[in-house]
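Have a look below at one chain only, the form predicted on its own, in structure tokens format.
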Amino acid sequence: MKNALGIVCACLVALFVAACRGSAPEGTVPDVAPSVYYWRTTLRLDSAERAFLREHRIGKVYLRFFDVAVREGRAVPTATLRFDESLPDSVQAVPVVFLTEECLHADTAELAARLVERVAKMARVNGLQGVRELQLDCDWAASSRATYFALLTDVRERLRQMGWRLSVTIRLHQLSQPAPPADYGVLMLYNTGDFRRRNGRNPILDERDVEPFLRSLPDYALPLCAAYPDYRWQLLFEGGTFRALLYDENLADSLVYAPVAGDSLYRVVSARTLHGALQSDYDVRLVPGQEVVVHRSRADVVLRLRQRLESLRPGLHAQTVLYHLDSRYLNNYNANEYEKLFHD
């Protein structure tokens, strides 16, 4: 009788714990390791980037292979990664494909097959050993959810036949939507604000922009890890109106720019045309009186937010991902802050 009572009590406790967890997902992120995104169009690591991978024991690189965009009504690959060299043997490569949301409103009937075939061929031709995962990155909305989820289901089944798994990026606004059919998600904690607004907030990451979405985090029905920023933006404004996102301008050039507020605000003092702004084909015309606002990702904000999210969803940071590996930005944080980000 005593044993029977104990069993009943144990069952009640188990039910209570399950109820408290709500619809939290089963399973975890596989092959966890300190990770980085690599988001350039040529794979070429300099000495500082290779040293960073070694020093912080990076075990995984999410490597952008190509984008998919709509051209003449069809979803086609663009901006394909060129392999000038290989990754260190110590890191696992995870191919990433970025899909514009517009693709989901085009013909997607053959997209899954073409996408998986192209990724597998690129990995094979470029000697990437041990690839066992593909990640899809898409800022889908409620209106395109059904199409995107159908595409993911098709891609996932094809990957399973190859012995690969599927991961996806999750943006904050997508936390309130049903979870996509994937093996796990990477929660993007960057680009959280509107960089076109001149309101003083840091559009790269600001806690006030993140907080409204966190009510959906504890019970989000997909295994998750988190990705945090390490980069800066140079935003060109004219009379408070956004004009362009510049690409690594030399703001110390006193012939063109004059500092107004330290290294965060500059005024344009002479006219110039910038060619290929934001690594694109379009030009930007600078005229005197315009302002360049500089935003940088901040370690104190990242680490404080990391602690907040971990309290809401324990285990979220079993794997942390840095966006992104680029020697121009690796002095944004000091070595101790990077260690806290990856290993605390």
The other form holds:
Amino acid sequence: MKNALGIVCACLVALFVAACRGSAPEGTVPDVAPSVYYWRTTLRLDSAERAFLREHRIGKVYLRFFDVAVREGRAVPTATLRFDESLPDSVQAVPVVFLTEECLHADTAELAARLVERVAKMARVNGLQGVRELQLDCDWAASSRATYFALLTDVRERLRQMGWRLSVTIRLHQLSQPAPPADYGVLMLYNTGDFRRRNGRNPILDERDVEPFLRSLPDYALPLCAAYPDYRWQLLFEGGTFRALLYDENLADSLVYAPVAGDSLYRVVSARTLHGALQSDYDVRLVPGQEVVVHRSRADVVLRLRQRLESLRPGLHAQTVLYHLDSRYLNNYNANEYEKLFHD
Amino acid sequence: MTKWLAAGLLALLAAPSALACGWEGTTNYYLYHVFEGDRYAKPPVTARLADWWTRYSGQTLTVEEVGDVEVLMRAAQRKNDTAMQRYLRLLQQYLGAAPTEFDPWAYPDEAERLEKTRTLQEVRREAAQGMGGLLAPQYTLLYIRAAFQLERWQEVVNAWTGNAENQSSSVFRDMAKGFYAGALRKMGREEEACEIYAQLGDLHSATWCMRDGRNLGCIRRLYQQDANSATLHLLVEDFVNNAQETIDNAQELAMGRNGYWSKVYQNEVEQFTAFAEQVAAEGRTKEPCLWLTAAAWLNYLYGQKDKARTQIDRAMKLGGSQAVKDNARVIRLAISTANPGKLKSYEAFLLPELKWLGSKALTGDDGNPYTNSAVRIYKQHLAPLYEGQGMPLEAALLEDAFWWQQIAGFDHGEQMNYSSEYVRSLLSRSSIQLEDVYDQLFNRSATPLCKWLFSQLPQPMQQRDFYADLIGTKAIAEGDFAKAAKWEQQVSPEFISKQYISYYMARRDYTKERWIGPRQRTSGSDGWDTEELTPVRENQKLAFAREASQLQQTIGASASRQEQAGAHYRLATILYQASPQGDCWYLSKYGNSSEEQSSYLDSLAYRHLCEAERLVTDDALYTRILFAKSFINLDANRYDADYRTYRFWAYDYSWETKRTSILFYPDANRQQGRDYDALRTWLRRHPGQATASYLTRCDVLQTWMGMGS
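Starting from the form predicted on its own above, please write out the structure of the form predicted together with the partner chain.
Complete assembly follows, chain above in first position.
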């Protein structure tokens, strides 16, 4: 009798506590740790990147395994990660698969099975220890939501049978939509603007682009952590017309580029056709008079936004993820700023 | 592929109504093609492989069939060639481990990788044994492929340098060379890899390897290392064409007036030119022609035309591959247009060169660099040259000459292309100039160049009546009706019936007042307004020109004011119908565009209405005249500072109320506004004149009448 009463009271207390917490989702992001995304097609860390992982006690790497895109009408994997090296033992790997939205309009009948099987096999074959999660990244829209959610449900069930979790990326515009069926989400606080528009805003991250979406953040019904940018873009414009996203051009080449405003704006001074990387369709014609606008993610903006979001949704930064690990950008912020980002 | 594109464009441009929306491509192509020339001179590896197997098997094999080992095996079995069969079995084993097609979702596990590795090693071992035998090129290639798959880059390099490099030339050797380049690149030896890619004509791979070396400093360094490096073909072509592109963007260069950046680049170009001249002179290179041609072309582009001419003439005598020398010949042709001297002797040089250029440009498929060179030379060099010499016929012929050569094999039938650059160029001239063109073509002795260019035109466009009709039509547009009648007299209804304007001419009447009643709509045999050739019984242009001319004489000869007023009004009526705003626009042009709102004819029509207004004594005719004047809008294509044209009134549809209203934009400085005011004032003062049905039916007028005091 006493035991039964105790149980009832405990249940009542639990219900009371749950009611007082408002509509915030149950559950938290599991195994939280300072994290980074790794987005290159070959897993090879240089000394600066390894040092970064050590210095900032990075515990998790979200590792892009492959993309899924539509080729000749079929959804197929592309840009598969090549494992030249392994991750440090102290770091947990979370495979990530990026799906183009176009995939969701192709035949997805066997997509979940193929996807899970391939990821599991890749992890096993390449000796990744302790993998317990798969993340799917997709910029789904209202028109593809039903298909995507059905895919997630299927994937999640298959992962459950393996003892794995499912996480997803969440873009700002998706905060006003129903939450996907996953265990948690990573809120992407980068690529917030339209890089094709030359409107004076930083398309990587601008608070003005973020603010309109924050209304839905406090009550969003999925455990969340946040991801912030650490990279730069070189965007080619002809007047106000976007022409191309350049691939790491040497803007110090004075035969081709002349600085106009510090290191953020260059003018093209001689013609050049940029043939892309091998096996790429990347051909860009540079014409004198065009301009290269360089956007960089900024620590002050990131940290300010981090603070604001934490106030709206306490606990959001139990885990912070940096997009993305690349030694070209590891001097974007100073050590103190990285510490604040990961550990405040 | 090129001919299909040409056919499609021909079909598009034949329709005169395509005038306003025809695609205008660039003609500003690069002319310096040494690397591109090399590439074009060699067929692709896949085609060469198909050729080899075709010769081996004795039957034609396509590129796709050559990719199927079973097909090749059957050929070897037919020939009882056991050695080839052994090789093909090994090739099959290799392809089993490294297939060209596979399930994209597959990801090999450790066992599968080991099996693949084991198979490749076995293939490599067996191929090594065959490298000294009869099928040495095939086995060497297979060995290298297996080693490449195994990522044994040094072995690939060794196999090339120790074996394949010494084999005689073959498609297998060239394929092995490509793998050799790949191995070098994997080992970080990118410049060496680039040299191979350049030799193989792999533009993208070579440019990627040299992405940081596209400048004079790198060119100098490579030249010092190897004066005959294939990479230099790539880098020099890249440099010259980038310089051309830069100078072609002259507007952007103008920005450099106050800036330093164009000086930096121009300095680089000048240094390159001096370096190229030095290289051509010092005798280390086997292709001094390549270098001096580059210098000549850059000097030409940067304004030193005399120096360019001297240099290119010298370059033509220097050594180089056939592709390099052909390229020099193209450049010389372009440079020659700068200072041609006396045209008679120039044309003695020009005509054979154009025929030669055509022979180079009209062969082969896509990627022929001579095709674009021909387009640029005709349109950007020769046509302007003859335009500047005051020779409109030659200039017009040259605009389109290469196009006619490209589609020479097509059956034009009776088609006359009024949208061609040639006809548009002629129609931009006055009727006096066109008469001179006619004289030049049919009465005087044309030059050999002119005759040759003229012979490229389709037969219907070489006939006298074609040109007589051009002159007559132009004369109508200019208001010279007596001349128009003289020339249209030579143009038969049968000829008109072969023009698409016959569709309209057969169905419309230029004597009807445009401002009274609706437009004269037409529909073809399918019930839609689809243009179709229609037999006409008379040449309406001739009838029109005669009547207009007659009316002009009547005006001068009439005794009474009313008769003169009537003649002016009648003349205004038919002139307006023949203008772009009229139903019978085809009398003064060959195609109509909604963008062409007014012309000389509607201004002339309006002047006659003003004369009629001044002379008329009859109230009914006076009313009609005022109505006609207000109908005409002479400001229709006069643009203001905001690039807007003026209309006195416009319909305005409201999506909310689903009703259409009429908006007015009164402007006392505008003709149409003044005329509407004058008409309203007259009708208010003479209400008995306002009852005519053409007035009471006019919603615009009735609305305007109800407004203001």
